[in-house]
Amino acid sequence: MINLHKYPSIFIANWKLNGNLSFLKEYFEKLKVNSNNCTVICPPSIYLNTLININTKSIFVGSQDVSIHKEGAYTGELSSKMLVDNNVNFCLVGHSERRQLFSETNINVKKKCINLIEEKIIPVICIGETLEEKQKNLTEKVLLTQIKESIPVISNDENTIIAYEPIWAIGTGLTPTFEEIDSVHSMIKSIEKKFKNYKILYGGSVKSSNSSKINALQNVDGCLIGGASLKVDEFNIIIS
């Protein structure tokens, strides 16, 4: 399993439905990657075979899912054990468009997380609130139900990583203050003693723009980026 706290920032590329071979020979072409932080690159699961070798000391593959079942009659699904055999490092589980297009619970969230630290593979456990939430001064609520159901008793500082995407600030081009970033990061790290050393990334309409900042608040230890790790150069930016 990767050493989470080696690097100083961790930086997840979530393509989600987007890519082919063509740009993926494109991009990588013209990625630079900082070999002091760690990125990861979330493809279509259909390309994760064709990032098998990319893996280096920085640089690591990582799903947008998995399945919470380990095999069996499950048209579809890729499970943990799959996603070893095709050198992924890193999952993203619980991912707001998972949680509200195709119905993700917080339990099913925690049977995959298992499965994935089972195999030596980091879950990127996504939470996060929606406007209506956040108006209705819920997101500390919202995020602790998240937080104790989505989180395995096996999960520690070492095998999983926490990602707050405020929902309406997904693809939106909104974001929360600095102020607000820092103090929501700030209260998932002092929910429990276990929580104070877990990686911390703040997800939601991060750009070049705005990522430096993000990034070097006290308690973010990275980026989650969306669209903007599409643009080979402006993802440059964000990782230098």
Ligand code: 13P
Second form
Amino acid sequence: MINLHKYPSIFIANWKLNGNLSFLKEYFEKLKVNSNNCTVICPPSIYLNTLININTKSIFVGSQDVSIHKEGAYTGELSSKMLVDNNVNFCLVGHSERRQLFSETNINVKKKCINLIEEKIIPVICIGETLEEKQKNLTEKVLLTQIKESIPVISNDENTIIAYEPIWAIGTGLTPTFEEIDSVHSMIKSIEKKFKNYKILYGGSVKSSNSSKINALQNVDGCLIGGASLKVDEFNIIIS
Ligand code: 13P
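I've shown you the form predicted alone. Could you give me the structure of the form predicted in complex with this ligand?
The complete assembly is shown below, putting the previous chain first.
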């Protein structure tokens, strides 16, 4: 398993349903990796192997999802064993798009995490509140429930990452204030003693113009980047 604690910052690109073969090759040629930090790219699953095969720049490769099942008659699914077989080191789980559009539940997030950790793949567990929940001051309550129900007992600060992604900040250009981000991260780290040393990433409208300030916050250990990670020049600035 990757030693997360040796990296001051972790940057994860989530390409979602974007990119193609020529995009990927051109992107990789232009990518400038700072090997002091941990940089992970999560392409659509059909390109995982392409990225692994051209990877000469010490990036890590992550999947955007994994099956809750280990093997069997589950058409269309990819197992954690298949991911590790292909040198995938990270996997997003419980992304809000999967929770909202594909009925992902906390129970399934937990099952996925267990399967991944057993294969020494690091789950990046995404949590976050909707705008309505934020406006009703429910952020803490919502995050607590997501954390309690989706993080398995076998998780610890060496084998699991948490990503705080307020749903209303994803793809909207809106972000919480720096103080709000830091205080939510600090709240997560203080839920239980065991969360104190977890790597907690922020995601939601991270771009080159705000990434260094967000990443410099005391309780932020890196960023999970969607749209801006598709522009390699922009992503190069974020990870530099
Ligand atoms: P944006 O960076 O496009 O807001 O997306 C964030 C995200 O969902 C990363 O997982």
